[in-house]
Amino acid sequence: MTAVAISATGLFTPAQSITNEELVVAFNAYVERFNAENAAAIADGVVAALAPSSTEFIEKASGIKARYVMDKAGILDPAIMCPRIPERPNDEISVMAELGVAAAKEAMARAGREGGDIDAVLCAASNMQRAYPAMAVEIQHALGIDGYAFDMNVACSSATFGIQTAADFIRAGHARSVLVVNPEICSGHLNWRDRDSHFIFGDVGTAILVERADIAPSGSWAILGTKLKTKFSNNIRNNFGFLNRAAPSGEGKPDKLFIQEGRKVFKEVVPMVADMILGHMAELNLQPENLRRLWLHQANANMNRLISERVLGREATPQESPTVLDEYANTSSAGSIIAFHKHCDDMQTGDRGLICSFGAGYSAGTVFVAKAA
């Protein structure tokens, strides 16, 4: 079989950024107004009061500090409480493909590639801008690349699963050199209004480039082996689409935004996940002390400490299982891409790690490397 290689990682990241201080100003800005509005229905028992946040609740909640986002004055009004991003003409490139492009070319950049060295565009994201032309497409386009490419999503999961739909076609030799793009424009789905979700989400961008091992540049990342798992769940949940437009920020349409069941979501997804990578090392005869890194999904830092531990049978230290949850807050497919492109320069050769994704769906993708000579 042919030996498939990880040879760079790109990361586009937004210049503004909310810290949870100023989100938590916006939004118990917009709550007082709610129930000063609503006081008589309030009263009444028709209306439900809206509780404040706080920064103690938020970090207690998920570990996140900050975010990047594309737009924060939108956010941060408490009369608007959703980013405002103009649309583009036709003849513009589109601000998604903007975000990918940026972090594609970083990893072009440090394999030493060009366009004409690659073969296929996989932009696998949680939120696609639009339903057609595929986002990838017009990625592939900008940066003057041949071949083909389409779009896939697995929400949170999706770059994991393209890594392994980029390994596959490898294998199979369709390609020799494919790059996965996972722009992700989270701020956009996420309800500001909700106290249990509306510090959760950030904006991003990061890129994969997946090659044939033998065209692979010195100090790549060989690929053990991936695994995928779906399992259907209705815990996370964004109802938005083609059939069902609504307005930009779903006012009065909640369940057109992101809807999550935290407490099940937690509850289910842990031990799944533990069980998955568990079950992928022991088909791969790796044990827990061949790993030095765990580059694990970015959505909660609670649900990673207790992944990592069931893993490594023990707590995993900052250095085995790294965070950039407090910085970037939850970016999606992106968030385990941030941490093993921020964290793995240190890696020495022949050491192991897992990239591992998991969210809506449910999904969740496992991906272990090695780092080669």
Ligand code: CO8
Contents of the next structure:
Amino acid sequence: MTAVAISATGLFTPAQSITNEELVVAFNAYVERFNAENAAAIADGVVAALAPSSTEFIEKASGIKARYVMDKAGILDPAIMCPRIPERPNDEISVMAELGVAAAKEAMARAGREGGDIDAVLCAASNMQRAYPAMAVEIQHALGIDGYAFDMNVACSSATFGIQTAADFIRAGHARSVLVVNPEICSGHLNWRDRDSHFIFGDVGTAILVERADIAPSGSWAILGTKLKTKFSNNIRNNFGFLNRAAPSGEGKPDKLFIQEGRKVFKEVVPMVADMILGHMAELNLQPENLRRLWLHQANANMNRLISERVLGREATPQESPTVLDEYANTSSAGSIIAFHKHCDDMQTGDRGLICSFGAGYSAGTVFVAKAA
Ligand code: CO8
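Coords for the form predicted together with the named molecule, given the form predicted on its own:
Okay, now the whole complex, with that chain kicking things off.
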């Protein structure tokens, strides 16, 4: 079988960031305003009073301290509470494509690639800005890439599903070099008025260049094995779609934005993912001591602590299971790729690690890699 490698990754981080403190001040101002405006209905028991959020809860429950966003002002305005990202005319690059292109350019520069070297583009993300043309085709065009491009969405697991899809195209001989791009503008599908989840997500763009190992540059990452899994669950859901629309600010029925049963997700996903990793390790004859690093999906610090403990048989050190949650929050499919991108330079030839995602669907993906010479 054709050997496949990750040649390079790229990262685009938005310029604006919101701390937990800033977020909670804005949320609590909204709560105060809502409760004052609805005081009579609340007193009559017709409307439930809203409870305030707290920075202590957010950090303890999730490990998140801040998040990057595309529009801080709109999110922090208690009268708006959602990002204001103006629509652009059709002859301008769309926002999501712009994010993807920025991340892709870094990955391509790191691998020494021009647009003409790449055969296909996958835009793998948890939401697409429009129905068509595919975001991937716009990104392909902006980068001067020939060949083919398409979008794919597997929520938080979009990047790992993209990596396996790219690897399969290469193994089948359809492509030699495939760009997987993950522009995740999560702020657009988060309900910033929902106390249970308003702190969870942030915006970012990542890119992964997957290539035939025999053309990959030195210092690339051999893909030892990939595995994907899905299992239907309603515990993380967003009913927005071309048949169902709603106000972007989350007013009215909130199911057209992100909703979840966070506790259930936590309880069900931790064992599912730990078992999947251990099963895949057994297939690849890998022992815990063979793994130098786990670049896990960045949803919740406690979740990652439990998963890495089950995999390694002991608590992982921060070096073994790095987190970017504190700075980036949950960036859906991009999270494990940010962790990989920021925490792989110290690894030596032969060192092995795991890129792992999990999220809505449920969906999960494991990609074992080894640093090449
Ligand atoms: N401030 C203060 N208190 C709060 C707050 C808050 N903001 N929110 C809740 N509380 C209170 C609750 O009311 C509750 O109080 P009580 O005990 O009196 O009832 C108490 O705190 C505990 O609440 P929870 O049980 O809900 O808290 P948890 O400890 O379970 O933590 C988490 C909540 C952080 C959500 C946690 O359950 C978690 O991280 N779960 C896993 C989440 C996860 O991994 N989700 C996957 C999402 S990723 C994905 O696939 C989505 C893809 C699409 C991207 C969408 C982009 C927008």
